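There is one chain below, alone, in structure tokens, taken in the form predicted on its own.
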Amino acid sequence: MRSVVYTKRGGMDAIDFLESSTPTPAPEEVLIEVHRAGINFADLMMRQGLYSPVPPFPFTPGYEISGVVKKLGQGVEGTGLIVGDRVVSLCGMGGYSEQIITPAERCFKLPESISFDAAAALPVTYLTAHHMLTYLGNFQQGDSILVHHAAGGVGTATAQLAKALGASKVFGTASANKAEFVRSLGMRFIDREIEDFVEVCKRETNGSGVHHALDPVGGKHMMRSYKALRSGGRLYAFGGSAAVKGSKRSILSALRMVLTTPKFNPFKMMNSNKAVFGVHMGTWKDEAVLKNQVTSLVGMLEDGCISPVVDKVFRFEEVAAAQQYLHDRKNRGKVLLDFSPRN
């Protein structure tokens, strides 16, 4: 089988391919034939050595996959999984591969009505948004949301979940060339280059601010998201895209982001009644919470309450082009890698 490997920290030259034998699942594990693997911005940051935690180099990235169960480890029979099942998995790492071993508890059966594309676009982006809004945020009908990079994976997921949950308004920041797309998702588009999103959110909520702000940017941008909140609002920090300025690693950009990231004073937070959450689903340990949320999302997908926006699917041999597509901020929704068998 073939896998994508990051050989070192760096640009696209750090990407290579590895040929290896098919692995054998240990007890409580399954072997999955991967059909689709999701690409996330975190994957790009890992390649540049700007994301944590990651395995030591070389390693195969990839948090999420969809595919077919090919072999069961001992003890899996009682879980309901059988060989041939179509599944989606939040595999943790190693998803950029033709086959992968993953814990059985991280695999979820797919109804025939759900495509591999839609399934692979679900675990990271929808789970992240759902976790922030419902588990951490105690989302209530009528709440308002601000989400940055609104045309990306988490942005499109947030727009759909917000509608399903009964949000009053969703503000989405993006570049001008994505305005029509963001508006088509039902968001109030904010041009990040020429509009002050804090001022817009305050003005259009009668001076109060939003209930939830989702910030994957980091640096000084995070404090502005905090200022866009109303009393009782919640800020979710779940990325650091400000550290990445292109496909090549930039220590200067990363350092600038770290130095400008705010240090929140708990006493000032007490007075404003605002909360700040750090969110990284890759390090989440409570499997019961994760399972409940993914099961809920698969149900919402089957019922048509959500429908992942898949922008483009690249064959895995084109992984460098796929990642460059994200670096260039061209994506409108999710980008996937196709690992399906070619006869």
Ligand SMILES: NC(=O)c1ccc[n+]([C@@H]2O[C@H](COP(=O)([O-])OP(=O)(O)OC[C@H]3O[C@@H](n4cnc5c(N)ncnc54)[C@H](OP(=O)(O)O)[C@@H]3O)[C@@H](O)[C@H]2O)c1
Given for the second form:
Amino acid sequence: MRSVVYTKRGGMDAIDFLESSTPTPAPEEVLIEVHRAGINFADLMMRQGLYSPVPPFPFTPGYEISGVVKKLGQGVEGTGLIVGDRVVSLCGMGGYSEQIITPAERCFKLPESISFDAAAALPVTYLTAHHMLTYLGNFQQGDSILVHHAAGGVGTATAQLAKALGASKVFGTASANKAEFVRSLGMRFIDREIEDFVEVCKRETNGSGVHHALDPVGGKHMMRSYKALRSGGRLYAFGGSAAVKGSKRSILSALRMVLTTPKFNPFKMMNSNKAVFGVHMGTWKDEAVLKNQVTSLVGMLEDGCISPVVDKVFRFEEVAAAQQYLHDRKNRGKVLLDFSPRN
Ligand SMILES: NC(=O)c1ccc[n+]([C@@H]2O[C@H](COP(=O)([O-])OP(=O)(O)OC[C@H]3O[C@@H](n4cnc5c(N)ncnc54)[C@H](OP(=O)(O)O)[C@@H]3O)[C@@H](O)[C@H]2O)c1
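Can you swap the form predicted on its own for the form predicted in complex with this ligand?
All chains and molecules follow, beginning with the one already shown.
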């Protein structure tokens, strides 16, 4: 089987391919033939050595896949999974591969109506947005939301979940050429370069601000997201995209992002009745919570309440071009890698 590997931290020259023999599942694990692997912004940051935790180099990235169960490890029989099942898996790492071993509890059966594309686009983005709004954020019907990278993976997932949950308004910042796309998802588009999103959010909520602000940017941007909140509002700090400048690693941008990220003062937070959550689904430990959320998302997908926006599917040999597409800010929705077997 072939896998994508990051051989070192760096630009696209850090990407290589590895040929290895098919692994055997240990007890409670399954072997999956991968059809699609989702690309996440975190994969780009991992390649640049700007993300943690990650395994030591060389390693195969890839948090999420969809595919077909090929072999069951001991103890999996009787749990509901059988060979031949179509599944989606939040595999944790190693998804950029033709085959993968994953814990059986991280595999979720797919209804026939759900394509491998839609399934692979689901776990990370929808789970992250769902977790922030409903599990951490106590989302209530009529709440308002501010989301950045609104046209991207998490952004499009947030827009759809917001609609399904009954949000009153979603403000979405993105690059100017994505305005129509962002509006088509029902969001109030804000040009990330020329508009002041704090001012827009306040003005269009009668001066109050939003209930939920989802910030994956970091640096000074994070304090601005906090300022866009109303009393009782919640900020979710869930990324540091400001650390990334193009496809090559930039230590300067990373340092600037870290040094300018605010240190929140609990007394000031107390007086303004605001909360800040740190969110990293990759290090989330409570499997039962996660399982409930993925199961409910697969249900929403089956019912048509959500429908992942897949922008482009690249064959896995074109992984560098696929990641460059994200670096170039071209994606509108999710980008996937195709690992399906070719005869
Ligand atoms: N903590 C967690 O558990 C978790 C889980 C999922 C995602 N995240 C974070 O959420 C963010 C979105 O992730 P995603 O996978 O859905 O990616 P994405 O939003 O699809 O990423 C690509 C988009 O990000 C925007 N962007 C902002 N800064 C950028 C930069 N320096 N270089 C290139 N593009 C940049 C661009 O859109 P515009 O130009 O339109 O802004 C681009 O099209 C990322 O920061 C990611 O790390 C965190």
